[in-house]
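This document starts with one chain, in the form predicted on its own, laid out as structure tokens.
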Amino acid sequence: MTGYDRVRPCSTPAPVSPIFHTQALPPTPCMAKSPVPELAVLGGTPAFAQSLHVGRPNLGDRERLFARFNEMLDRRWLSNNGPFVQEFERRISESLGVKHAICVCNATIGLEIAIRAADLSGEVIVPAYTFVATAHALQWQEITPVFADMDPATHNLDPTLIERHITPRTTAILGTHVWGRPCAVAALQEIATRRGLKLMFDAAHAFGCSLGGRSVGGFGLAEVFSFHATKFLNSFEGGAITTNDDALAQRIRLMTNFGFAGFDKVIHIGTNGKMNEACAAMGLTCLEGINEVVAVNRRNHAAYKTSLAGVPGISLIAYDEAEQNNYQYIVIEVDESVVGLHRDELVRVLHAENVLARKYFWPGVHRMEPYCSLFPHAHLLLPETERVAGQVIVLPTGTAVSEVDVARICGLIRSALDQAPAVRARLVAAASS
């Protein structure tokens, strides 16, 4: 019996290591509301000239980067553990107090590789809200990913849910902290003790965040970070296993590196998921600027909250002043029921003005390939993550990302929200034609 055959009803924290300061920049001198010209969808020009990205990349210190390839030039050692890796893993080991960081290509091969080293099998139970990696880097084993329900407060696995899923196959439990909101790490792991599961997160979104005033990175047996191009820490492409258990990070080096112990001698099953060392010197690069784009990323969240304050039916998600986080992500709700919009149509009108917001992680796992053929009837345990991926827009911030350019994207919803009949009627016109 599978998880989808029936319907069923932390050590002791580190001292968190202070990965940056948040700040606040001072406020420029150009948020006062000022006219929305017409609505692209309705005839008018463009709000923006060039695409405004969800995700551009986040830049450190060109010269210093430079200064870093020239050094790895000059010593002819572009990978195989050079040095730049390992002052990264150190620096990113201190930085999140966990005993080991090991960096890889990237985070997916990461997931596959933490995955295999903690010997996991048969069926782990998984958010259907996240992106597709988590669930591949399981079936890709021929692990059974099994699909579990959000809590809609945190969009993230909803602890009260996860034993209905539980079966004899069952032997993990493996977590996404979305939008690096950490997930109810302490309930997690509750369960998986009772019930002699393993516990991993996949922290794609969440270096630099924390719970409890300890830093995402030391929780459950693993967690995999992702350092891709668009995230808050990019090292080009990469990412990261950490843990505290040496002999799970004994056999994530080994599997990291064909299994190669020495020169010559290979005792251990392994793959090529090794980090390079231009890869790596970005990632130190940018670790050494994560200050300033906390600030800039603070600031546009502060932005969006004021722009879209008392703005019915759409609602910003918050972070935890009281935490550390990275505020990487702009995450909207739209209740159609109140603002006469559904979410696609207000994602096109924002596309006709060249802002490229995303319908993140729409239509969730369950409803991709394979799992939607393997798994058809698993949407019935998923009603929030239905009717949540159907209402998420994440919208454009970053170092790219200006306050201008955030209140003319919430002055364009504006306008949107308060022509709503006179856009739906125009966006139904034009896919009719």
Ligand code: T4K
Given for the second form:
Amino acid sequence: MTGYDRVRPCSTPAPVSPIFHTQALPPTPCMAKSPVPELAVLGGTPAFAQSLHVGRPNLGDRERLFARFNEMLDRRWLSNNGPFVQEFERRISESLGVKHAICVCNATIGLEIAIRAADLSGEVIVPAYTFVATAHALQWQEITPVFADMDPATHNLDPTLIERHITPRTTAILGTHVWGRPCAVAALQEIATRRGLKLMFDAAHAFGCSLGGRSVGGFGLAEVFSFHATKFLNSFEGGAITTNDDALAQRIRLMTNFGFAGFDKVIHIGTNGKMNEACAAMGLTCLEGINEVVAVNRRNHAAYKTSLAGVPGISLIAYDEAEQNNYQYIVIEVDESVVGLHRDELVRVLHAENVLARKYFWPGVHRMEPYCSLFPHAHLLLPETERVAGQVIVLPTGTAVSEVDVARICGLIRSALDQAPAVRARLVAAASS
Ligand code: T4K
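Output the form predicted together with the named molecule next; the form predicted on its own has already been displayed.
Let's see the whole complex now, leading with the same chain.
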């Protein structure tokens, strides 16, 4: 078995492990409601008594976690390249089939370190459709992020639009594998090689995902994963930088620990990017359970697909079944001209029902500070980012979300669409009162 196989989802949804509560969730209070409840924005009771979040953490096996915490406390080794961090790094590199995995305290610091270790400078081409951390990690060290537009079919950087942004100051392309669906790596690599640029990836969403049968983690010069609480694999807070480049890995290790190369010996500029042992214990525990998480996420994605099939104007983003996917994000696009409601109106409907859907990554990083002040005209070259960012809704999934929840959420969406004029009128009235 290769490391790649470890994170491969089964061809059919696997039975759900008892450590995850998805299928055994106690009925939510809303289950007692009538089959066609009145929408909360129209005066009904919210469909969910408790908020349903996007990004509810997957927890793994508590007994294993507590055993590791006890081991850690008994050992009195809490940070600074402890045994759990070393084991987590080993397991990550085995799983992904990559030579080096360096754990860090979060992906933002990981990006900053990787960017600096790879000597990026001047201008770096990035997507505008990403979490703000991708750009901040550059701007934080006075490297200019230059925003390029997306391919609307993938939500990732459109390789055909990269070269127009290359100037004599450009040193790299930094792509994001948005929703865990890998970038067009080969096309980006071809441009980078031909134009003498470095290529790196923000792989925050993409643990357990593959492209052409190769796990994300070994593409470009380096890739950076997030293990934030909301991510597919979580270590409370955390991340990992992966690379097959020995010299780069060594620099990254030094920079993550103040540049120390031994007691009292600092040989490099550095920061404190270390992962602590409690986070590594959580990461190891969650890593042991990722096949179950994939199975639940995959099942939920299939349930959304079935329930939203044929709803005009609503499209659910698909995952390539020939690849490994973590199915961590349920993403729909709302076409107002068909649906009769704007995305924001549908989000308000869902929030009123306690479904805390998110508008990731609205309004696009180029419209956030400091970028909108620095580059007030950036949007002119970002038409697809502007359009898609205004249409996307991310819906709840993960081990805290059951198929019954999914069916109810989709029922709410259908119901809102069926009553679009009344919903819109009520929202307009509420806004003006
Ligand atoms: N690159 C990309 C492409 C990223 O998406 C991210 C992070 C990064 C880089 C940086 O990685 P890190 O430095 O964080 O490792 C959330 C996450 O905080 C952030 O990690 C993530 N991307 C982003 C997409 O989502 P917010 O501002 O939406 O977080 P917040 O507090 O609104 O929480 C999201 C939802 O999760 C809420 O509905 C509540 C729920 N939640 C959250 C936490 C922390 C829980 O139910 N339990 C929890 O413990 O950014």
